[in-house]
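The chain below stands alone, shown as C-alpha cells; this is the form predicted on its own.
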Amino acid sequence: MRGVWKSFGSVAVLRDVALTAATGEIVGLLGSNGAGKSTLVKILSGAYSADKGEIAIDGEAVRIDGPRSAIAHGVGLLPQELSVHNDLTVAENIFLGDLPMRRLLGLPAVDRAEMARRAGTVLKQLGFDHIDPGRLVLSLSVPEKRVVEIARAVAGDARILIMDEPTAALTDQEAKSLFQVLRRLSDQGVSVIYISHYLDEVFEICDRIEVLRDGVNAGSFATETSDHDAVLSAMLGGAVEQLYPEHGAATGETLLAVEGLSVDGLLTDVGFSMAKGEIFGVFGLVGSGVESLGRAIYGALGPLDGGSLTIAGRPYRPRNPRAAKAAGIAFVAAERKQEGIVADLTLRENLSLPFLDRFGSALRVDVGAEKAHARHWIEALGIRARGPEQRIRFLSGGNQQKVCIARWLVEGMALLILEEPTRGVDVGARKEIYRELRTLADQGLGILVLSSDVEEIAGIADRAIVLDRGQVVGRSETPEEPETLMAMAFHEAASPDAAQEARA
C-alpha cells in the first residue's frame, strides 16, 4: 500500500501512509488508539475505499472496491470478535461462501461430504486435523473457533491475512497453539498483518513492526534488533515514562467487605475487605473465577448461594444489577462491545443511559442536560470524539472505554467494579486511563480491578488478592512484583524464580 489517504469529512485519518509485506512474512502493526490501523486495514479488505494511493499484490495494482473484491484478490480478515456461527457445523462454517454442490434428484444440494473432506484437507494443513469437519461450532474452545476462522480464509485461498487484536480473550497456551498456525501459514506463503496492543507477543510472532501515530508512518522495526523501548518512543511520540501512576494511600475507612461469598460452581468461600479510595486488584487466570467474582458482587449472577457483603457498613445483599445500583455500585464489563455500550447510540445517549432520569422526567429527556454531562467528560477524561453526537461506534476502543467508565461518575456512587479495564486499548490510552483511575481513588471512588493481566494488577492495586479454581489462593498488601502473584496463581513460593518457572 503506497501513498495511501484517508478522510472522514475534514478529519484526516490517514496521511500519505505506506504499508508492505513480503510473501509469508508477519508484519506487526501497531500505533495508539486513533493512529489510523483499523481504517489502513479497512482499506485493504475492502470496507472503505482510500482518497488517494495505490495498493499493489505481486507488483500488480489492484483495485479493491469492497469486501468480494478483497477476497477474490486473496485479502482475508479476521476481525477481534469472533465471527463463527456457533450453530452451524466446522465444515459449514469454513464454506459457507462457497459451498460445493452436486445434483440430487436433478435438484441442486449441498454435497456435505465433499465438504467435509475439503475442510479435513485445510484443517490438516493448519495441524488442527483433530477438529472434526461435522462438529458443531459451539462446541469449540476460543482458539479452535479462531482456527475455523483461519481455515474460512485459507479454504478461500486468502494470501494476506489481517489478524485484529486474535489473543485478546485467549490464554498464553492457547494464544501460542494459535501462533504456531501463523507460523505454518507464514512457511506456506501467507502473508500476516497482525494488529494487537501486547506488545511481548508482537515481538515474538512478527518479523517485522509498522508503527502508525496520528495518521502518519512513525517507524519501522525489525523484530530480531529492535526493543520495547524504541516502538513505544514511536507510538506515543518520544520518551516513554512510567505507565503506572504511583499508589495512593486509602482513608483506612471499609467500603466493602465480602465474607464466605460462594456461587455454586464458580466460587468458593471468598472473602476480602477494601477501603475508601482504595484500589483493590483481583488477579486470576482465565478460569480462575476472576471472571465471576465482579459479577457476583454486583448480582448480575443473581442471589448468591453463601456469604455476607457490606457495602459502606451496611448490609448488601446482590439480588440483580438494579439492587446494586441503588447501593452505589457501578460495574465495567469485560465484552465492552458486548455488554458495554450501545453501539448505534451517540455518545451522549450512552454516557446517560444508567441514569436517565436523572435528565428529565419519565415522559421526556432533556437533550440539552445530557449534551452538558457528555461535553464535561470528554473534556475531563480527554475523550477523543468529534462531539457529544458522534456515534460510540466510531470511537476508537480506549475512547470507548473512557465512555464505559465515565457513565458511572456520578453523585451516590461508591464503588466501581472493572473487569479487564484495558482489554484490546491502546498503551497512550491505558495510560490515560490508569491516571484517572488514581484521580477518582484519590477523590474517596473505591475500585475493585479485576484481571487477567498481572502486570495490571501490579501496577494500578494498592492491596490485591489472587484467585485459582474459584478460591483466594493468595494475598498482597504490596502487590508490585508481578512475579509474586503469579506464583500465587500456580501455588509456587513466591520468588521470581518460581514465577518463571510456573509460567514456563
Contents of the next structure:
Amino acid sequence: MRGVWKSFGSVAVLRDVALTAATGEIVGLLGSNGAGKSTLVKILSGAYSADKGEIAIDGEAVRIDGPRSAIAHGVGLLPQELSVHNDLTVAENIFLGDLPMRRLLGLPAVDRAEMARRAGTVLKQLGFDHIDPGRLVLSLSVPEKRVVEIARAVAGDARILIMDEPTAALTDQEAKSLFQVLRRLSDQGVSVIYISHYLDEVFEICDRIEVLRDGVNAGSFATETSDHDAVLSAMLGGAVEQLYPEHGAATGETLLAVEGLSVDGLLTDVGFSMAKGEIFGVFGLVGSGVESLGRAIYGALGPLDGGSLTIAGRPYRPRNPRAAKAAGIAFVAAERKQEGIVADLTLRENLSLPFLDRFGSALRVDVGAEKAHARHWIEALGIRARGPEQRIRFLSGGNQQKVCIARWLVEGMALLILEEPTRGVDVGARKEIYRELRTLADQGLGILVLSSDVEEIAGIADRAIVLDRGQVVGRSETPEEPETLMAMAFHEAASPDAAQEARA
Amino acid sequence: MTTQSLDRPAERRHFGELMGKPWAGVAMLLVFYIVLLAAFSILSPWFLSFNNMMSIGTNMAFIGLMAAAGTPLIIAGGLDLSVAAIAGLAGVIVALLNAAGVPIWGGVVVALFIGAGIGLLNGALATGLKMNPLIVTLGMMSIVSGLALVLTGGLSRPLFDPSFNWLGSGRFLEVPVPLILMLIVFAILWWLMRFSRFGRHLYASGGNAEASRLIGVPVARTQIILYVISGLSGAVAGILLSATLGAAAPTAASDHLLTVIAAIILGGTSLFGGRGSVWGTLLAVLILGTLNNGLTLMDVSSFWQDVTRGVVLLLAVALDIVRTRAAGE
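What would the structure be for the form predicted together with its partner chain, given that what you showed me was the form predicted on its own?
Following is the full complex, with the preceding chain placed first.
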C-alpha cells in the first residue's frame, strides 16, 4: 500500500501512509487509538475505500472495492470479535463462503464428505489436526475458534492475513499456540498484518513493526534490532516516560478485610486485607477466578456461599450492586461495551448515572449541574470528547474507561474495584489512567485491581495476591516483578509455602 | 438538546450531522404529517374542518393512550402485547359490575386496579423470572381476552350512564374529552421521560440493562412500574372506548393492538430499547388516524386502508434506517 489518504468529513485520518509486507513476513501494526491503524486495514480489506493511494499485491496494482474483491485478491481479515458461527460445524464454518457441492438425485447438495476431507487438510496445514471437522464450533475453546477463522481465510487462498487484537480474549498459553499457527503460515508464504496493544506480544511474533501516529507513518522497526522504548516513543511522539507511576507505601488503616470468601464453583476460601490509600492487585490467568472475585465482593453474583467481609471496620455482606454502592464500594467491569457504558446515552448522562439522586430532584434532574460535573471530569482526566453532550459510543475505549471510573468519584466512596482496567485501551490513555489511579489512592481511596495482565499488576499494585483455580496461590507484600507473579500462578498451586520460598 | 450544536465547528454541520440530531426523526414525521394534511385538504373539501380534526382525535384517543404508555416500556427494554386485551376486559368489568348493581365509578376503579394488577403480573414474570416479554404478554393477551369472552359469553353489554358516557363523547371547551385525556397522559409521560430521574433510568435500562444493573440503577423496578403503567393505560383506554360506544364489547379493542405497536415503531422507538420519544409516538398516532380518516372521506375501502397503513409503516422504518446511516452511526 502506498500513498494512502483517507478523510472522514473534514478530518484527515490517513495522510500519505505506506504499508508493505514481504511474502511470509509478519508485520506488526502499532499506534495509539485514533492513529489510523484500523482505517488502514479496513481499506486493505475493502470495508472502506481510500480517497487516494494504490495497493499492489505481488507487484501488481489491484483495485479493492469491497470485502468480496478483497477476498478474491487473497486478503483475509480477522476482526477483533470472533466471527464464527457457533451452531455450525468446524468444516461448515471453514467453507461457508464456498461450499463443495455434488449432485444428489440430480439436485445440487452439499458434499459433506469432501468438505470434511478438505477441512481436515487445512487444519493439518495449521497444525491443528486434532480438531474434528464435524464438531460444532460451540464446543471449541476460544483459541480453537480463532484457528477455525484462520482456516477459513487459508481455505479461501488468503495470501495476506490481517489480524486485529487476536489475543485479546486469550491466556498467555493460548496466545503461544496461536503464534505457532502464525509461524507455520509465514513459513508457507502467507503474510500477516498483526494489530495489537501488547508490545511484548508484537516483539515476540513479528518480524517488523510499522508504527502509525496521527495518520502518518512514524517509523519502521526490525524487531531483532530494536527495543520497546524506541517503538513506544515512535507511538507516543516523544521520549517515553514510564508507563506506571511510582508505587505508594501503603500504611493506612485497614479498609477491606476478606476472610474465607467462597462462591460455589468459582472461588474457594479467598482471604486478604487491603488498606486505605493502597492499590491492591489480584492477578490470575483467565479462568483462575480473577474474573469473579471483584464481582463477588461487589455483590454482582448475589449473596456469597461463605465468608465474612468488613469494610472500614464495619461488617459488610455482599447482596447486590445497590447494597455495595451504599457501603461505599464502586465497580468498573471488564467488558465496557456490555457491562460499562450505555452507548446511546451522552457522556454527561453516563457520568451521572450511578448517583443521579445527587443531581436535582426525582421529578427534575438538574442538567446544568450534570453538565458542570461532566466538564469538570473532562478537564481533570483529559477525556477527549467534543463535550458533555457527545454520545459515549463515539469515544475511544480509553476515554470511555475514564468515564466509567470518573462516575464513581463522589463523596462517600471508599473502595474502587476495577476489572481489567486497561483492556482495549491504548498506551497513551493507559498511562493517564494509571496515574489517575495513583492520585486517587494518594487521596485515600482503596483501589482493588483485578487483572490477567501480569505486567499491569506488577506495575501498578503495591501488594498483590495471585489466584489459581479459585484459590489464593501466592501473596506478595511488596511490589513484585512480573516473572515472580507469573511463577506463582503457574507452579505453586498446591502449596502457598512454596510461593513464600520462591520469593525469598 | 440543541446545545449540542454550539460546540461544533460550523463547517462540520453537513447533512449527516443534521440527520444525527436527536430530533431529526421526529422532524421527519412532522413533515410527513403536514404533507398528509395538505394532501387530504386538497383532495377532500370536508377534511380540514375543526369537527373533522376533533373526530380524528376522538377516534385515536384510546389507541394513543396505549401507545403513549407502550413507548417508555419498549424504550426500557420491555414489551406489552396484552394491553389491548386488557382494554377489552376493563370495559367488560365495568359493564358487568354495573349490571350487578355496583355504582359505575366503583366499577371503573375496580377495572383500573385489575389493569394495573395484570401489568404488575407481566412485569413480575418478565423481570423476576426473566421470561421473554414477548412470550409473557402474548400469553397474558390470550388469557385476558379469553376471560373477557368467558365473562360475557362473547356478547356486547350495554353501558348507559350520562356522566360515564360524557367521558367518551363529551366535550370540554369544544375539545373531546378523550382527546384531552390522551394529551394529558402524553404531557405527563413526556415530562417524566425528559426530565425525571425515572426517565433517565428507563433509557439506561433499555440501552444497556447489564451495565445499568451493575452501577445500581433499579432496572427491574423501573420496568415493573412501566408494565403497571401500560396495564393501567389499557384499562383507561377500554373504559374510554366503552364510554364512547355506550357498550362494552369484549373484542372491541383487541383489533387495535397492531395499530398501537405500529404507532410506537413509526414514531421512531427502537424495538431493542434505549431509543425513542413520546412525541414521535404522538405524531405517529396522528398520522395513522389522519390516514384512516382521510381515506374514509375519499371513499377508499377499509381493506385498502389496511394496505396503506402497512406501506406507510414499512416506508417510515426504511426511511429511518436511511436516516441513521446518513448520520454515520
